[in-house]
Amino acid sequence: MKAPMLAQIQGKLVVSCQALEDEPLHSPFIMSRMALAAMEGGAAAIRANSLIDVQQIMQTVDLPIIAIIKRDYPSSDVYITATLREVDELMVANPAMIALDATLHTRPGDLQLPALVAEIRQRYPQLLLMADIATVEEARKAAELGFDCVGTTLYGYTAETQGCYLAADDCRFLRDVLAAVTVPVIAEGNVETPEMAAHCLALGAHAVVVGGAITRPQQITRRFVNAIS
């Protein structure tokens, strides 16, 4: 059954343990220790990038994983689990859930999202799929395609939403997404404080994902430095 993970994370915190190649903590071992620290702190699940990180984390903690692969493709700004290639790679580890970019942007090779979802469902019928979206329209379309949940992950990170923040106007975007779909909505993207995380859940988010505010010390340090300056 696919439901247990969604039940397990309901009302709880998911910690994103990611470090890209140009970041100081880029290392499967370090990310696995981040995941262990998150688990000891009470996290209900981990979000992780790359097969090697996912595998190392799964060997270290007994928590469900939301897995992704970030990969750049020419002529496309879709980079989060953009094609079936990334899904096949991640399924070597058999994570509970895979998240993929579900925006309306051009995908590599003009791949269409409905075709990609259909192929994933055929190959891996028990896999949970999370749609990373940036607009209410994308959330609606993702729900129609049968995604198991949608995340506000890309709000503020796409060209049309650049400069937007999830916390703005009392989390208006999150509330709009919650009103637009019936599938679980996961709050993610610039959740910077415990108070904001709690507020997202109080508004009706199924779970909340926090990354940089917990696992990227260079970002945390910068916030302190900026406040002091």
Given for the second form:
2 protein chains.
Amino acid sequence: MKAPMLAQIQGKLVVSCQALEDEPLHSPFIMSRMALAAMEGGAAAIRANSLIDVQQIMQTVDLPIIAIIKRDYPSSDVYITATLREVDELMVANPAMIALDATLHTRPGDLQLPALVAEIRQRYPQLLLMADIATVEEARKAAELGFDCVGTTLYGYTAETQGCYLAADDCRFLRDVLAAVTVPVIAEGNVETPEMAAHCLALGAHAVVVGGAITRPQQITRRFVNAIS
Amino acid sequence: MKAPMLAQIQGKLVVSCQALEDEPLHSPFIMSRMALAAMEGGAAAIRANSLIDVQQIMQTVDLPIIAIIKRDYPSSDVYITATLREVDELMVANPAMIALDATLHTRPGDLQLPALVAEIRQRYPQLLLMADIATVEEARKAAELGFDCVGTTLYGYTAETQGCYLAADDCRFLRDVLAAVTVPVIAEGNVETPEMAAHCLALGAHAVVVGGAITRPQQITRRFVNAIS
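Given the form predicted on its own above, I would also like to look at the protein as it appears in the form predicted together with a further copy of the same chain.
Zooming out: every chain and molecule, the one shown earlier first.
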């Protein structure tokens, strides 16, 4: 029952439609139209943040969703679907897949990652789980925990990987993760150009997630402005 | 009194924020947030279509606007600010600049381009006028008519230039226009990458307008999808 979505996105583009509170496009309405634009452009799935965005997007497009909730906890630097509370919240919309931080960083509260995964599996046996990781060790542990896929999402976004970029050294990190695990690996994080997206797939990524380069016009504008100044 | 806006955009990026009725982002609210994103990213001005979009954008960002109204007339293939009616309509918002089709194509009604320009100058002496052209001859005639600047906007979008691309032959068309007129030349139309934008300015363009590559996510998505399939 789970296989279809992973098969659906194989070799394809997933578009991440996110605008946080401090961003100009912050609005469930706008994100739902962004998702529609992505679908028109040929996206195979949408990654989205927050229950309301996921709900509006699911009402607007007929594509599978990778859902997350970004929420800061004072006691932890884990912020992507950090606890069971966020999973329960997202399951109101019943997305095909939920992604969560699967780094080795301390989570809020007492629940450790293995117990969290076990609890999610028990509550929602049909749900696909994506592990957002930043190191090869985290990818390996996530695969051992039974995540359905791992994503390079957090590479460059954790304290120990700060300053790292997915594109560096011919996508070395992506290649290392691909060599370390047998579950599908999804390339995500700073995929800035069509060429880089194609290259990630050629290296063996199961799918590629592109966010800001498509759905953050402020970021795209900045890239043009930097080139001309 | 007119100079400031042209000086403001010199060597800079103008972001075109347009979504027509059949596009997923069609909405004055969304376009106003797009304009805000462009401003955050460092855009020097906004090009926008329709009075309502121009008004909402002017309420949202403090940037000069190049305003147009795209409206189809059954008797003519001129559709960018084709008649005095569209100019009067846009002047409700009082934008710094209005762009209009300045091709040699037959306009709707009886008014010829020279008479239209003369009438606009009389009614709105402070308004800057941009000539959207598709051929060198049209650029030359527009400059003679006293347009404040010419834009390569329609190159590739008229019957006789179909299939032409601004980037072709090291931006040959842009270079030809630059050689033919002394008014500022604005590079616009299929400027797809930061590198191409920088190149247009290096060749001597006064400013560069980027639209779809920043504000049409369906088009950007398509570019990624094409690269990976």
